[in-house]
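Just the one chain here, laid out as structure tokens, in the form predicted on its own.
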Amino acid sequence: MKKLSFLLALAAPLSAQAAETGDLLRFVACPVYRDADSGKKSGCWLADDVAVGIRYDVSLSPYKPDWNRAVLVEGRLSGAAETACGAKVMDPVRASVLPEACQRHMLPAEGYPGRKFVLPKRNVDPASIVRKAPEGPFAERTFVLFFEFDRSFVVYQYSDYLLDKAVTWLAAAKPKKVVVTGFAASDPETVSGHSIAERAEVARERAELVTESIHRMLPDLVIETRSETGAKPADLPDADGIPGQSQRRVEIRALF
């Protein structure tokens, strides 16, 4: 992928033809931070898709931008109003960080107040605070994480809040073995003129850094690691209806 440059980011109109509210959007850009102020974290994140010139807000997506790199962008054009970044609002949106370099560059307010700071839907608990056991009978399941693009490392608030539900329903169940299968979105494709692919190797280091949480937390329980490459989107609910979030992804089956 040849080296963005910080003016793709800044030179776009915001006059182009926009997408409707619920479209898939996807597209890489570099991320530009705006420096609104409505407490902590309240920044805004925001990328221009040059193709069709229009400025996105992608402050909600769970991992965030890198200013040092390019993103890949992906996710769905909300309907919520522009006021606290000032640009179009994606939700749900990832922002996956790229190899890529980019020249880092902020925008101060502007009048934009950027967003108080909440715990996001998927939050984990302390681990002071004792889980519920689910309630049996139990039967073969599968439960699923996911990650950004090209790395494995769990996402806070994420990946993690699913690993948790799925280490409390295992320890509860206690299946005689469980198989966790990792895969890699491998297959090139193009997206902003940029030939991009996961690593193969990705869909293992996904599977044995899952592996490795799941034996922290349950060190008795009996795991087979697998890993698939040339991952395909898949219907799954806390992909949020984002393709290539759903490729990306390590599946806990449970087996009895």
The other form holds:
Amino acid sequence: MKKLSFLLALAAPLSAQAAETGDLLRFVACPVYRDADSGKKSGCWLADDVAVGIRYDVSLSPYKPDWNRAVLVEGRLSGAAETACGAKVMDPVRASVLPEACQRHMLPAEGYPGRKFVLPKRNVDPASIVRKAPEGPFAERTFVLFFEFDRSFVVYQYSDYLLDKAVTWLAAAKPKKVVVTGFAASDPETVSGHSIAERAEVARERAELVTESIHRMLPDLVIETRSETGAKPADLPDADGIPGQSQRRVEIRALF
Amino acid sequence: MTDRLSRIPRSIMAALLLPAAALALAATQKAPPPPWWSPGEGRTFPAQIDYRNDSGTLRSLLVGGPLPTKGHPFFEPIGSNGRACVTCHQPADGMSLSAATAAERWDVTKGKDPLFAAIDGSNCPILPQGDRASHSLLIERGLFRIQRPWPVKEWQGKPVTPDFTIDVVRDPNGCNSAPGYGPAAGNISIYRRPRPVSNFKYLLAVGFAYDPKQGIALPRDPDGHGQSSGNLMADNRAANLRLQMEDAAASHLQLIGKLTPKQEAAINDFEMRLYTAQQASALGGALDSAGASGGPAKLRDSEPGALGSIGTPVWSEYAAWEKIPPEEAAKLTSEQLAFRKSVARGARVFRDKTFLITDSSGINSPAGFGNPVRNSCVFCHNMSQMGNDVAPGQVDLGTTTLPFADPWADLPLFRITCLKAPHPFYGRTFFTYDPGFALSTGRCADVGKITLQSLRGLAARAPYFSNGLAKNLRGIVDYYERRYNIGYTEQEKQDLVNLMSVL
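Show the form predicted in complex with the partner chain, please, because up to now only the form predicted on its own has appeared in this conversation.
Now the complete complex, all chains and molecules, led by this one.
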């Protein structure tokens, strides 16, 4: 296994400038967990961009780090106060778990409270709540959901919500056919001196898993599954302005 | 009944006699029913049936009235080995089977009870069946042998090629290495506790359409009854009750042929009507008094599948005991009052005492909660009234897998080697007593995951966890304490034990 710290050190001169609010940041780091305690799910996730020697608070990512593994951090500096976790806050932010091993490290709270858990705005209603059926007329429409780097897992309280919206609409619209296309950001990039690329096959894995989910919810729907590699960034609202996130997607296109 | 009563400590017996509620309860039980149900004995299963245990009284309610069991396939020995479903799902044991009951049956019948059938009531059929030692796993830990095909070839209707290999490291009983047994022969034997056959309304409930642990919509019930909850068996191998009962009939009853649709309907009808929970506490009195709503009636009357965090908090059945009014307190002994307050505190500890959950597949990966994540018992035991998981409950607490599992010299040990991605927390190669959910899915990341148990009627069915590693309720708390370094105080541990004794 490559020594992540060595690669990170190599990258240091490439991005050694301080970020300003709204700036897009992208780096690879070993995450640090701060054991802040404001109740359930309240701990802090921190990640250092070693190129500039700045510690960021990446806790607001819909998918969170594993303290045993490196993370790909992508997002924007928010300008929010550092009072919750003691680091510059990134929001929106994504923190994808990478395969590279890291030394696990936990900081004490050191007086920082963390954040009391708040249900994300993108959360699926219980099955017992009847969805309001969308009203027609219906025309060709595309829904998009997003993934962690190199994974096909439909992210809880993010992409499952987007999938549920799509399924609810499809159930009402009854399109002639649905085309599910999985994308992979398979073109290699260098981030923090680390060459990263999604596996080409993750595009197909994403498409197949989303297809299977739709099939389970709407078994009579005709679904065609496709995949595309070399995905480029796209301006998609639920990617929250993070280009890397927009590349790792599945599109669900309803045709009439 | 006398044999069961004799197991109750004298101090508890005295306490049982004190409270008026307990006296009233006793008055409704003119003649205590015999605890052991033998196959084919033909009694009537009443609309309400109570059994005493070390912690108090367990009650089962059969909605719709009494059931004559003569000829009923749950109670008749329909297979070839003399067992019925009820053999291993005893009403006195919360519709499961305690190790103590198994030991009692061995002593009473000198090992002749069909319970000890060679197929799975012994450590392995190749052992001398007349020897008590050949049945030690059942007698001492309540474990039955479960033989699964290996490698698994199909999961949820799709072909599967496992992404891991299984090597037998140690085989103390022979059922993973003797001729015809073990991975080399196309099967694997693991040892598990029987899960309770009651309160199925909750175990089959679908709270959300998507499985947050697998990142996919729940599968459809193969018989067309909506989506499958994924909460039926330890390894989630049966998508509905029909498949579960067919699996059990073929393996545990050694049924030649198949259950008929009529038999399946009759078993389904009985199981779906049955609700079981502790009704009275030996130390605290009636569990549905002074504002509390313990007991199975609440289970019978509530809507299943609700997430406690956004509705009725888990174990809020005992919220009224947090502040018992003076006039109510005056009716109780000091011991009863203290116990009730302890139960109420235990419910709070269960919900609110947070700790860092680490390296637990199904929780810390791949759902995106992070590793570690701070939460409490209700993170997983989240369904109102029942305490099972609203989502399919396959998680790895480490109970079956090293280094977290306790050492067991009498269980087979397997070496798992992941062929593609390593396991998210155990790495490429590791050791387990039971691969659990991975025996169904064929995925290395699922090794060690076991479906969460129902938490109702616990007092009647020790030991606990799928491999019986916790001998008693305190053993459950102790396991969690050492697994997650929670830091429970002694008072909190006792409060949790008291809570679990009244569920």
